[in-house]
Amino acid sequence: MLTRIERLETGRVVELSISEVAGGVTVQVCDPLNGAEREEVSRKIWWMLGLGEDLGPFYDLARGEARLAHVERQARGRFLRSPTVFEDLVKTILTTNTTWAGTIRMAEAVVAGFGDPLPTAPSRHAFPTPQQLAAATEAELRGGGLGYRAPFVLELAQRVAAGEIDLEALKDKSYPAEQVRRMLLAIKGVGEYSAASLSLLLGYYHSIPVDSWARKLVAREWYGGQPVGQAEIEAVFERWREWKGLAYWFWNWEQAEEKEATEKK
């Protein structure tokens, strides 16, 4: 089951039990919802699990690859996104030049210091709308321990709560792949990284965020362990044409450990 306390647009907070059941998901909350509610729930729900994503092609080009033999039969290449393209993005910023732990004690402190409170259970948040994150301070964000990346942060919720930059219509996917990501290059404290992660959660596969992770499973898998960087990864998986991200993604890298480990022996 996965849970996720939501603030929704009538300003309720209420908390989301998310279960599959056969042929679908099923919701849970405790407190009745109206009908605009209800499909605003419905709504970020098939948005978050990806739920309109058509990965049929994927799976065309998968089933040749013994190395992606496992995502059709498991149904992978869905991302797990937010409600909205901002909480991604401003998420997404908060992965940069950390560690894991890193990001989520970020993401934390950005949730308790300024979303609102779950009703029945005062120490869980939603996380901040625009609006709320744009009446912080870069001091207090400083404070939650973003460090340089409080003023980019603070600048991009600003610009959302001012009408400035509409992020949620990328959602629809109307805009050419290279076009959004020049539109994410734009925002300050965006590069490359963060902008390909981002395109991967909006269904823009074209691209892949090469971080020393990348680096490291690519040059280990088809270079023989020397210093790779983009234009190599790229290559790599260009056969995958649009969808090379989702490729590399769920590439099975475990598979190329273990034959690693064997050739070692």
Second form
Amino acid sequence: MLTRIERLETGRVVELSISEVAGGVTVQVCDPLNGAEREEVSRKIWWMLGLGEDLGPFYDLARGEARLAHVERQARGRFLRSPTVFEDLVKTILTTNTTWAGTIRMAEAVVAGFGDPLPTAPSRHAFPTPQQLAAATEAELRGGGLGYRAPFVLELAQRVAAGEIDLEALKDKSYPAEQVRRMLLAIKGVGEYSAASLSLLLGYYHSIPVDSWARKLVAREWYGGQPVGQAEIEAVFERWREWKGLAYWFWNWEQAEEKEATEKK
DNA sequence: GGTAGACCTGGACGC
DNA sequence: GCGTCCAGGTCTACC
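Next up, the form predicted in complex with the DNA. The previous block was the form predicted on its own.
First the chain shown before, then all remaining chains and molecules of the complex.
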């Protein structure tokens, strides 16, 4: 079961408990929701779980590749997204130049420091809105351990709150992939890696978010350990065409990782 | 266009 | 316990 504290458009803060059931998912909320709130929750869950995605063509391609055999069998291929593109973008900025534990620490600080509390459990908070983060100061964000990322997050929140950037418009996939990439790269704190990560989350599956770990694994698997860059990694996954980001993401790296671990000993 | 250095933090390591 | 080094992605200044 997945739980999440969510701030609704009416300002109400509720806890959502999402469970898998035969043929779909069910969402439980402690307090009754009105019609508009139910529609909002439904719309958000639909987006978070990627329930409208048709991964059939990807499964067709993956069927012939042993390293992707698990994908269709385990019904994988979807990403768990945040309800808003803004939240995913902030979290992506928090993944850069730090460890995963560091990212979690920073995200928790943002939520606890600036998000609305759940009335029945005030120590738990919803992710802050762009307006709430825009009202913060750089010093407050730095105090949350964001370090040099603080001005990036603040500027992003201020631009979204002011209506200068409409991130949520990116959800309908009506923009060409290259235009989305350029829009994301125009945001301070977003480089090639972050833009590719966000593009994947938005359903532009041709993008490969190349980080240092990816470079290491691909170098070991295909290039005899020689250093590789974005171009070499793109070349390896080129045959997956518009699905290459998914092929990369769900590739079974266990052999390469085991080799890496063995050689470290 | 390419490169070097700075940014910030936590963890690993040596003393 | 303390100090040092390193990893991580992006920005900016410089060539």
